[in-house]
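One chain comes next, on its own, written as structure tokens: the form predicted on its own.
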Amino acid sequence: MKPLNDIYGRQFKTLRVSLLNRCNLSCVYCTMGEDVAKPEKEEPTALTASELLTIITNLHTLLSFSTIRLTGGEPLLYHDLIPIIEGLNKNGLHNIKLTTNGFLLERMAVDLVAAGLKSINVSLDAIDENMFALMSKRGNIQRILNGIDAAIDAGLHVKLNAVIMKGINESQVLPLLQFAFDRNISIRFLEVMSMGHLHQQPKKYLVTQQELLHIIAQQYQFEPCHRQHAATANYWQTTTGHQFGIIANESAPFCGDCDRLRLDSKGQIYGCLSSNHPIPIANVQQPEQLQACLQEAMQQKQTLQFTGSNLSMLDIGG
């Protein structure tokens, strides 16, 4: 069977798996702040760990993934998260990463490492307690800070992700940098994405890459780093030896060499966040049929500019 490439030479090498579509925070850029924490049971349409592992393994057989990233919603709420990580390792997928809001991380970090998790991204949009509550509609930021420290102590490679919104949390950029640098971990600032309820107003809250650099330059001197192939972030290194990144999907899009495929909790794939047309593969068994579905997903990829969609990040993962 021929390798799956498009006319730009892109392939699917990274799989992002949304394990469930519920969360224990209600961040304003994702949900408009409504409460999305549901009762402690999985959504009835969510796939089991066994079903997800079968789909991922079938995809890996065709695509030879280099990285698997587990997302949500909030993946630490998924009751079979540990078996999923163990199963991926057993099936030869060892470069496993996870994106979390960190609220349950302190009590789970050691078990995640034991299961085979290598790397974790923690979403943290503020250090100040009041600003954190404004962004997430949840209190007790110390619980997340403790989780970050627990993950570092457990041996996970930790990065921080911070969505910066104009008129709301720009004041947190420098304190977040200091927090990350104090722990010798990398931080990435994200331009707000035109997804879900923000699809028709992407510029209203946009703090661009250049504006972020201007804020950081008030306190640090830095030089750009070479961008790696298919990387989502541009990176800079400070004269103090620390590193930070910016995911500039609006002002400096990286669609041209994107290698990501997305699988949601219902067994549907997306070739791009800008598409809200899912391709169901949960019941696709034959490699030829699966290849055809992947080719359809490849056609969804953007070429120059991220356009966004009405799809909620809660459903497809960050």
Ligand code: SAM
The other form holds:
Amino acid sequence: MKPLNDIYGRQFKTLRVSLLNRCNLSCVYCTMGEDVAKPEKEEPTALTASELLTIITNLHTLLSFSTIRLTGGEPLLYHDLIPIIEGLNKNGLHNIKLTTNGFLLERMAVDLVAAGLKSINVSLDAIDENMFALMSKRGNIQRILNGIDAAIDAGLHVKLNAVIMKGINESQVLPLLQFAFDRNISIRFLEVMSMGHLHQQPKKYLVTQQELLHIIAQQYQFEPCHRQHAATANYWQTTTGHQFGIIANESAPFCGDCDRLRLDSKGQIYGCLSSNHPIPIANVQQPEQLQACLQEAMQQKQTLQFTGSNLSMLDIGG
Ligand code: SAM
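Having seen the form predicted on its own, please provide the structure of the form predicted together with the ligand.
Okay, now the whole complex, with that chain kicking things off.
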């Protein structure tokens, strides 16, 4: 079979799986604050755990992933999350990570570790209770803070992700840094991306990497760190010995060595976040056919610029 890389030498080495397209928060950048927080009315995802495991294993056979990240929607709402993690481990995929809003983490952290999860990213866009409610349309930030501490105690490697939006939560940058530094965990600030309802107004809420550094410089001195291959974030080291990162998808995109493939909850793949063209693979059985789908996904990768998509991260998987 033809090797799967493009003229820039990019390969698919990280698989991001959106387990379901529902969430128990309604963050403004994802949903424009529409209420999607109805977990009790969760519709069944299109794929069962065993269907998902079959698709992922078939992809892994062709691509030998180094990392798999489970996301969504909110992956902790996925009914068979623990069997999925156990199944992936059994099928030789050991470097399993998960991205969550942390709302259900306090009660699940120990079971996630027992199932074989190693690392978790928790999205947290504010420390202030009112600002958290404004960003997520949900109260009770304390549940998430407890979840973060439970994950640390359970032995998970924890990172925080914070989306900073112009005119909304810039005031949270320094308190979020302090929260992370107090726990000795890594934090990355995300430039808001032109996805979903923000696709038509990409700059309206954008706080650029440069502006974020400017805010952080009010309190800290720092030096840039060397960027790792295919890393999503640029990192800086403070003179206090802490690190922070910025995911600057809009102002300093990292498409040139992107190694990510995305699988959504309907069994469709995407080679790039900037693609509106899902490639269905749920019923693809033959390795040659799957290889052709992967070639198509590879062609979706952008080279110089992140252009965004009409699809929200809820659909494509964040
Ligand atoms: N529910 C989980 C969570 O909250 O982490 C996983 C899914 S969420 C879509 C994954 C990540 O995508 C979150 O860190 C979220 O902040 C980020 N995200 C979603 N839409 C975004 C946008 N338009 N710009 C930047 N980040 C976005």
